[in-house]
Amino acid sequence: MTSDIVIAGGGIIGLSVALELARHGLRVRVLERGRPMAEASWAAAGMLAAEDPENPDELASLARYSRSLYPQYLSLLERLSSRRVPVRTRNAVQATRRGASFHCAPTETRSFLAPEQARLRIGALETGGRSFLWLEELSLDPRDLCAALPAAAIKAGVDLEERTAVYSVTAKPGSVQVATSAGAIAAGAFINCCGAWAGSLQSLQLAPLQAAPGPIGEAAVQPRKGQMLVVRLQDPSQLQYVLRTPEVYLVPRGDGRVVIGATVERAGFDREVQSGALHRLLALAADIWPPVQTAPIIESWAGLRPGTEDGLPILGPSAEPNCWLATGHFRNGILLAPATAAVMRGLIEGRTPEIPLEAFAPHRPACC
């Protein structure tokens, strides 16, 4: 049966795509080169930072619209896959570099802390020479998202395909030939979810109108190695904020382990794990919350982002007809990952979008 939608990439944000999209009717197909949520998603950790002053400010209408869905997007996932996924935090405390302040004004969801309020949420905490805000700001884990969202999108009538590389995709009048490893596949429409690997599709140019333009991914999409480390705390209840400053976060789940990352890498596709680049996220931790130097290390990875030049997602239709991109969300995707799936959805249908996506529109020239 030929798919009304054939999606290249079986992360959060094509799964996410496709599940929305599966759930108004369309016959949607998942191409995942390996395991779905095996690459960025898997590694993520996991906060919904709507309102941190370190996202580009472009990206906040794009972000407050996704936190708003989150609730009935877990609860869609939860209620479609038979797996829960538990918030592990509602809070956080943002920190500035020492010497340094925030040039940002209070929201409905952050609001600033002296330095002695921001202790008493978070004890032994170093405030000294930094600001402190509060934010209403979830985090989850995505390894519990990693379970749920393939069985919530096989539920809903996707069909998901693992270990079956996209090679190319050739736009035709009213549909689309998909050149894969299991063979040629034909459907109306293609979305190209890729993250990192986005550029691997060489037939799908960034715009007609480039003097020369690329395959996308050449210059617009490229990967940002993250590497981050796991310790596990005696006591849970030591931290139960998320603690973030422009150079490290802390991330707890709630049941002793807490998350440190990560390093932002051009390193290509290396995804190796060096030991000199954990101890130097662990001294930045300790710098601002000393009890993480002596908590045992359990784990550690790396992981490639989607990076783009002005740190924005690029979505919305490539240069060739039937043919969308939804990639380059960086160190938001588990976050931007409802709204991607409703503006993309509602691009595709023809309707406009909820908010404005001129900044995250595939020919912008900060792409090329």
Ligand SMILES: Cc1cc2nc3c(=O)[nH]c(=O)nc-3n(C[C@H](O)[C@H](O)[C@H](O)COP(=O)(O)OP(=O)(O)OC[C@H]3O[C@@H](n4cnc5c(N)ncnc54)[C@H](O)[C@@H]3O)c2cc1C
Second form
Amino acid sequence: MTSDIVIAGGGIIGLSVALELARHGLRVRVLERGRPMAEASWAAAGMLAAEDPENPDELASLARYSRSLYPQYLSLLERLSSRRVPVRTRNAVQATRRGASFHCAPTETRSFLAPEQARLRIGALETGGRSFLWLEELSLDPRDLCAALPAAAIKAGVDLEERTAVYSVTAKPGSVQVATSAGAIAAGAFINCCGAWAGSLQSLQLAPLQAAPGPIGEAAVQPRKGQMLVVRLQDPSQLQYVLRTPEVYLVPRGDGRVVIGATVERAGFDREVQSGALHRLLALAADIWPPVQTAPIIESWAGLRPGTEDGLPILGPSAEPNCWLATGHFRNGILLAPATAAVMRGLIEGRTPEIPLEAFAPHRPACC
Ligand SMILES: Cc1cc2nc3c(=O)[nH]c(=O)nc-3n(C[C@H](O)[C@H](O)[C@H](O)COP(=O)(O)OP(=O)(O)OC[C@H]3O[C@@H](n4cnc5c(N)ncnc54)[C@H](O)[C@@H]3O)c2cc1C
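Let me have the form predicted together with the ligand next, following on from the form predicted on its own.
Now the full complex is given, and it begins with the chain already shown.
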């Protein structure tokens, strides 16, 4: 049976878009060259950092829209998959570098916090020379999403094919032909959700369209390596909120594990974990919260974020007919998944988007 939509990439973005489309009656096939949710979406810290003052301003409306969709997104995943995706923390303390102060305005979910108030919320906090914000911001463990999202998508009717790589896409009037490791597949439309690899898919347009092969939609996505480590606290109540500076973050899981991240590196597709990077992260973490110094390291990893030059996602139609892009979510793909799914469905159905999407257009000057 021919699918309405073929999606390349079974990370949080591909699967969330697939789930949204399948729930609304489309026949959707997701082609994942490895295992679903095993790349950036597995490697993430899981902060839903909609109010992080380090985010580009243009991200605010999409980030807040996504945050507003999160409760229903999580309950849908839990209902369909019968797996829990618990919220791990409900607030974050954001700090500046030493000697700096914030230039952002308070919002409904972001207020200034005096250093002594910050220390009341996080015991042993090193406040010297820093300013603080108190954020209403949830965090999740992406490993919970990794278990729930593929199961939920399958339950909603998505045809999820693992170990099937997409090589190229040929756009035709009214349809697409997708060349894969399992042979050619026809569909009504195609969405590139390949994360850090989105720029490597080829488009082969049929004459009389231009015949020169190029990356599909000229997806200007480059990998941004992130290294992380996890320490274990003997007493989980020692750290109950996310603690974040522009250089490092500490994300407690509620069970004693604290994720410390992350580097942001232009290192191609390299995913090695380097001791020097982990030591630098630990030193930055101990500088603001000394108890990490005596906690044992229990895990470390590296993942590849899909980065763009302006730090904004790429959401919309590609230059080829019937082809779409939903990628480039950089540091916020976990946060932005529900909104990405909603706006992509709107675009594909030809509706006016819920929020302005010009900043995320595939062919914006800063992007391609
Ligand atoms: C260290 C780190 C920390 C992070 N922390 C956070 C955080 O706290 N909060 C947050 O919101 N975000 C965070 N992120 C960012 C977030 O993880 C990403 O933005 C998000 O996971 C991107 O999702 P994706 O589905 O686009 O990419 P991915 O999860 O990488 O999925 C892309 C998929 O496409 C598949 N694929 C690639 N090429 C092909 C092909 N040719 N054919 C078929 N399949 C293909 C890959 O195998 C992969 O499974 C973090 C990322 C990292 C690395």
